[in-house]
Amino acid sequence: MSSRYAMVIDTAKCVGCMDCVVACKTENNVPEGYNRDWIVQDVRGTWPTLHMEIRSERCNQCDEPPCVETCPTGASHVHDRGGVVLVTKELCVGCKACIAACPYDARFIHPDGYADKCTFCIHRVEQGLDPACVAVCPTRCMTFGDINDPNSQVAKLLTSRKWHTLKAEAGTKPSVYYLT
């Protein structure tokens, strides 16, 4: 079975410090005013019974990525190792079809004219390192690994804890999981 990279984020540990956002911007030279990841505070319920979930969000590296299906040039594609969705900037014409197709609002047009997004820091992963966001998280709420390996920490977390994905109804089969 081939590798399938996934990220698991423990929402009970995330404090919204934004270290992941800063690490991503620094590691990937993301231009000022743009982000490949961001923090969301989701408050639900009715006073006095409220529940707040703090989440670090990014491209969900979908198993069924609509951005890849809609890309007219093939710039958006699935990496052969790990199933990470990537963009070949030299092939991208900046048409924004992928942006319109993404239910997670996880892409932006880089000032140089191509679609940009989270890559799970595949350049680091291929060197045996964690993505930058995972490496710097002070609460260690983020875990990265191969979900197809039953001995990986991500697989173990998903079999031992309750979790959810964002917009599961979109049918994209996201690879970012949130522990509750």
Partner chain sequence: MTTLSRRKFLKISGATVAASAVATSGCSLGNSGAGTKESGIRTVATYCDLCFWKCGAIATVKDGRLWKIEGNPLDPLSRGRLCPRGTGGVGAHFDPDRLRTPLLRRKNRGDEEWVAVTWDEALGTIAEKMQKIKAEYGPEAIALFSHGIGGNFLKHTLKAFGTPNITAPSFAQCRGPRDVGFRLTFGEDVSSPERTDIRNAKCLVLIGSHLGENMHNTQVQEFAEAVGNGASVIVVDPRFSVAASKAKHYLPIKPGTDLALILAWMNVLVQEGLYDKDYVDQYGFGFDHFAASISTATPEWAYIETGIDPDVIRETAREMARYRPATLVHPGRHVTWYGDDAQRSRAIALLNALIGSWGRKGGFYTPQSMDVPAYPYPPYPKPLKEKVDNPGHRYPFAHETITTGIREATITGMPYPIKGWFTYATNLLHALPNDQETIRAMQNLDLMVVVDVIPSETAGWADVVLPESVYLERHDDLNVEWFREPFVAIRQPVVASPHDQKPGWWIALQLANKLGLEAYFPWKNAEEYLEKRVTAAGLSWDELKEKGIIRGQHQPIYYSEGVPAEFPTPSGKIEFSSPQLAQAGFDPVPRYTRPTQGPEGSFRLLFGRAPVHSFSRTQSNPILADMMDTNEVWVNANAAARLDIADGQYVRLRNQDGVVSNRVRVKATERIRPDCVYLVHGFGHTARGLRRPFGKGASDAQLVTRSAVDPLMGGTGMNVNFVTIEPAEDNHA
Contents of the next structure:
Amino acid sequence: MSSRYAMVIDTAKCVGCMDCVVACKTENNVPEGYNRDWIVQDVRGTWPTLHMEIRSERCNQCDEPPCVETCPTGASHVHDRGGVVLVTKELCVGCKACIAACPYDARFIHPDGYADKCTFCIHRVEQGLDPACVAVCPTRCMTFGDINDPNSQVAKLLTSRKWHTLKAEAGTKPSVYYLT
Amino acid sequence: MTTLSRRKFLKISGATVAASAVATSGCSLGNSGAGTKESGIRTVATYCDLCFWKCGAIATVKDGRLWKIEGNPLDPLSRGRLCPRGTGGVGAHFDPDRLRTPLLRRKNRGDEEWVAVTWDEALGTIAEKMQKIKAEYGPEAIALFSHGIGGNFLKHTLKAFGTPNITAPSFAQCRGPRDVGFRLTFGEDVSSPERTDIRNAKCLVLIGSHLGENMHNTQVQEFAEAVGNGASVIVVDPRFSVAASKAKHYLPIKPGTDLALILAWMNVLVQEGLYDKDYVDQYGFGFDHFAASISTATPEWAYIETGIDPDVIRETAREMARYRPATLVHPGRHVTWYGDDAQRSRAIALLNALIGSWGRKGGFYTPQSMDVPAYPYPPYPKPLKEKVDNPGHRYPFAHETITTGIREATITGMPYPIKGWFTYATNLLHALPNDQETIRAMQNLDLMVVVDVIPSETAGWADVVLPESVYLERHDDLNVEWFREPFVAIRQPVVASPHDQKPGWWIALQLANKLGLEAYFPWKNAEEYLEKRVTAAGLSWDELKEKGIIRGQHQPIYYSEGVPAEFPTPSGKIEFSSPQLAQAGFDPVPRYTRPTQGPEGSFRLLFGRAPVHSFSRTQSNPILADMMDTNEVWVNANAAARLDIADGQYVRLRNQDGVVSNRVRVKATERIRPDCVYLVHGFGHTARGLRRPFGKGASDAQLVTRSAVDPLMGGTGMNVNFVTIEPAEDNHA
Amino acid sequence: MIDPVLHAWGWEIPVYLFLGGMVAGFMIISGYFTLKGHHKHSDFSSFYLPHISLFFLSAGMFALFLDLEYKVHVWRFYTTFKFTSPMSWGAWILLVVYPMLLLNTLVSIPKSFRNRISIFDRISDVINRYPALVKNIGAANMVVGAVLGMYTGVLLSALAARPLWNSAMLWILFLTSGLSSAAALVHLISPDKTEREVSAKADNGFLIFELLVIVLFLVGLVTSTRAHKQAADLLLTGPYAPVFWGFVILAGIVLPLIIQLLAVNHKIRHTPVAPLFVIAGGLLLRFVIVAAGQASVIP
Ligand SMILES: Nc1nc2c(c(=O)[nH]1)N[C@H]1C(S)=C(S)[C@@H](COP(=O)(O)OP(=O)(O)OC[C@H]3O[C@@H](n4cnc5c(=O)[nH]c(N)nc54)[C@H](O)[C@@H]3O)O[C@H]1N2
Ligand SMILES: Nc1nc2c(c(=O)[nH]1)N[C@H]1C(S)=C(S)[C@@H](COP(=O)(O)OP(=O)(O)OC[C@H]3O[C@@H](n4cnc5c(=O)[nH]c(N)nc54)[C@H](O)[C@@H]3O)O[C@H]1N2
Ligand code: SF4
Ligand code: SF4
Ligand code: SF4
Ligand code: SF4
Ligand code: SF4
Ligand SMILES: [Mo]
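Right, the form predicted on its own is done; let's see the coordinates for the form predicted in complex with the partner chain.
Whole complex next, starting from this chain.
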């Protein structure tokens, strides 16, 4: 079976420190005012009986990516390795259809005019490294790997722990999983 | 409830760009190594300086431009991962608000009007004034406030000059009470990095330590590890901190009443016989007196003070006993809260002693260090006068110098005058309580020198401002750390300084030359100094330069591994009841007193850390400011509704002494008690040169006009201020 | 308080959709008249109207162009055809629309425009030699117009991420609205009495039908998932309700409908007020739907 990259994030450990956001920023030269990943603090209950889930969010690298479907030029495409959704900036006209199509608001227009978003740091992954955010996370709550490989850490985590994806009802089949 | 929406986030970030575009216009972003036509990738191992943890790091330069900083995998502190501030350290180099050249004051102190001068002129002026002060008042009349390892060289110059008055806010404004409380109990400090074995703890008690927001790297990593291993976490905090969200038991305590809770916990452990009897019998001193003293501190009694249900107190005490000795009651770090802090810290030490965690796995390990000799300098001249900060040992247990003591002496001239201040890497106007008092002291000076990297508030009051190179552009002293395992680390330049900034060692050396202290600087540059120390330790200088870190032999760190259980207290034991304290007229066993309450309708002002900032030093860092460019005042959602204040609305805070803050947005949240409000420390900058952060958010420091002084050691408890909330007149969204 | 909205699209896209929709209406109307041989009596519908269409369409495309963040790459639309992308369909449909409009203008070139560009005259003569061809041009204009009109709705309704747009009624709504705006403009400016009468009557039909479609559109959303219901609430009671009810429904449909019904039945004289309101309503409809759609999220 071909590879399918995925990220599994343990919300029990994530402290919302934003290190993943900072690391992405420097690694990928994400311009000031824009981010490829971000933190959500989901607070429920009333003081003092509270529950908080902290999530590091980014493009979900959907298996059925509406952003790719809707892109008129083929700039947004599925990479042949790991099913990663990427944007070829030379093809992008900046029409923003992909932004409107993404249920996760994961995309933005780079000041240079093209649609940009998380790449799963494919440039690092192809060198055998973890994505920058995964590699930096001080709580080690993020795991990256090939979910189609049953021996991978990500596959094992998903069989051993409870998890959820974001907006599953959007039907895009996200590849970022949150352990609870 | 309030979820930070991605959309909101984008919008907020958008606003940042607009504002910063204005701030940076007309000044070139520091292009590192300007002029050099370097290409390709190169890495340099060094250690981080965004806080005092000193994590090992590897910086990458791409085509001559600083690209990124990552953790050094060899480093036991960072284990290859920096915290967000360390990762964002790149921004320190690129910060457009950086100081560029030495500056001389042109108008009145505090006017922030300068002329740019050469280093020679600046240092010449300083040396001349120092000699004058020395002639008139003696060398002791010069004080140095220096925070962090970078100050070592300047300290050296000033010790050679002959002053004993060298201090940092890390004692009386931070961890001092903790170290005193633990010294009085175990005879030793917790030190920094803390000797806490969080990684192996099966039960972890955090009393206000907000790990996850407080990003001391190793601590956070180990905290996550413990959580991942299913450790039972108990968090005591008036605010539902990030750590609280990971806790099995969250105790939303009434601020300032922790000592009552700790006494009650100990009461339960003793009453129910759950404590480690063998440990206490073997190592304890004065246990019976201790047990008798806490016998009235029942959970029911503590409930009235703390608001914590007696059943919860019992249950959590039993939880601690269940996992002992792998139960760690974290000693905290910034513990200058209410003035009873050394005694509260002592109570924490005693609670750990009851559990038997000191010296045990999952409790407190015994740190190890590498043997690296100091540089063989000539001996310093012996000061003729004793330190000025603690006359008559008014605070008998202060084992370090008290910043506020020096400030007081500067104002009163007693016990002797202080006429010159140097500050190195400390922003006193944000760090010490009562900024007006600090200004009063500075107005009494003949010489005020600030060594900084950005134009801080304190720099605004200087006569001479010296721009230092940031840590990525300089050598500093070796980091010979006391930790789980011995190691030595080096800080070395990665890129060149973009303007006329100079490293601390160079400044110290040049100043020494001007003062005729050449004999104390037998080396030409820091590299020579470092190499000598490293080789004297029998280590390879080339290896250290290349790897950044050399690790020593692993050594035993627990009693069970053969570390001798030694307690350098007068009794040689763990002092449950302290004769030292009794002798000095204090309670030999901690006793609770109720904290003073604020005026009706006011909120107690609490403050703490945000993961992406360090104190008041990172708000102009473009990368970290992009993560968080202002603070918000946390107000309980119900309390806000009662005051008719909406989430996101701008307000001002007015304290009990009429001081009014900058305008700041309200974060109406369930995550805090209704009787207090919370600010992230370090925002609300008023220095004009800090163009990016100027006026953004509210400064807790400005509102801390009062402090409760710890009678044991002179620490300044700062959680004793109260504020009311008023809508800001210009209340635009 | 609602969240600030991620506005991927500003004013340009609604303007583009509106102009595109109106051109679609024009094509259907002018195609209809051509099909019916009406060009023999009047120059307006088969010559001037396609010209106006060319102008409107170009203006709409210019708005789209303005919205592109990477303008120098605009030609990338035409280096591929993406079957799943309505935006791609749109780009290619436009390539068919232009020749269709051109052909329609050549069905009858008014005297004053004769003898200017001889090739056009010659083509026009050839076309007119084959009545079936003329009819086909009319029919083709109607078909292409309908596709264009539908496309303006499908562009949005294909975006499942925005629940408000996620309705099969949207393309019918935009097509109808395009027709009503187009009919209103013909009613407003055609010098030909028949054309005016026919389009006023037709417009009444379109408006009634549009109301029905809006009701079905909203009922569909309200009876669907929570996200869809919340999306409908943005229009029904939420921040967009005043514009939606006041301007789109009342001033843009109901009021002109009443006026035009009275006029058609000769109770009052025709007034330019009604068609102007219809056109403005059509424009606002696009603005409201685009803006509220971007504000609607899957929770
Ligand atoms: N109100 C209030 N007061 C507090 C605290 C609080 O939370 N609230 N916290 C207390 C605690 S725990 C502590 S440890 C202290 C911290 O107190 P400080 O150490 O004084 O911390 P900062 O406010 O960050 O000031 C540091 C200064 O050093 C400068 N600096 C940074 N890097 C360099 C460098 O490389 N070289 C030089 N020369 N200068 C540099 C910065 O620009 C800044 O002006 O504050 C204490 N005071
Ligand atoms: N990101 C980041 N991390 C840092 C620093 C930084 O600047 N930035 N600074 C470092 C330094 S030097 C220090 S000293 C530490 C300080 O960090 P810590 O020692 O962990 O914490 P404090 O600043 O003392 O306290 C802040 C917490 O105490 C809670 N609190 C306030 N009043 C009370 C009370 O009465 N009782 C209890 N139980 N809790 C209370 C507050 O709600 C808040 O959660 O952080 C270190 N880590
Ligand atoms: S770096 Fe790790 S712990 Fe920090 S916010 Fe990101 S995922 Fe969470
Ligand atoms: S999250 Fe959004 S951008 Fe990423 S693949 Fe899915 S739809 Fe596309
Ligand atoms: S903005 Fe670029 S990537 Fe997105 S849909 Fe348009 S052309 Fe494709
Ligand atoms: S995988 Fe790479 S691009 Fe994606 S969020 Fe992480 S660091 Fe950024
Ligand atoms: S804890 Fe963070 S800021 Fe402090 S030294 Fe380590 S990486 Fe740097
Ligand atoms: Mo501190």
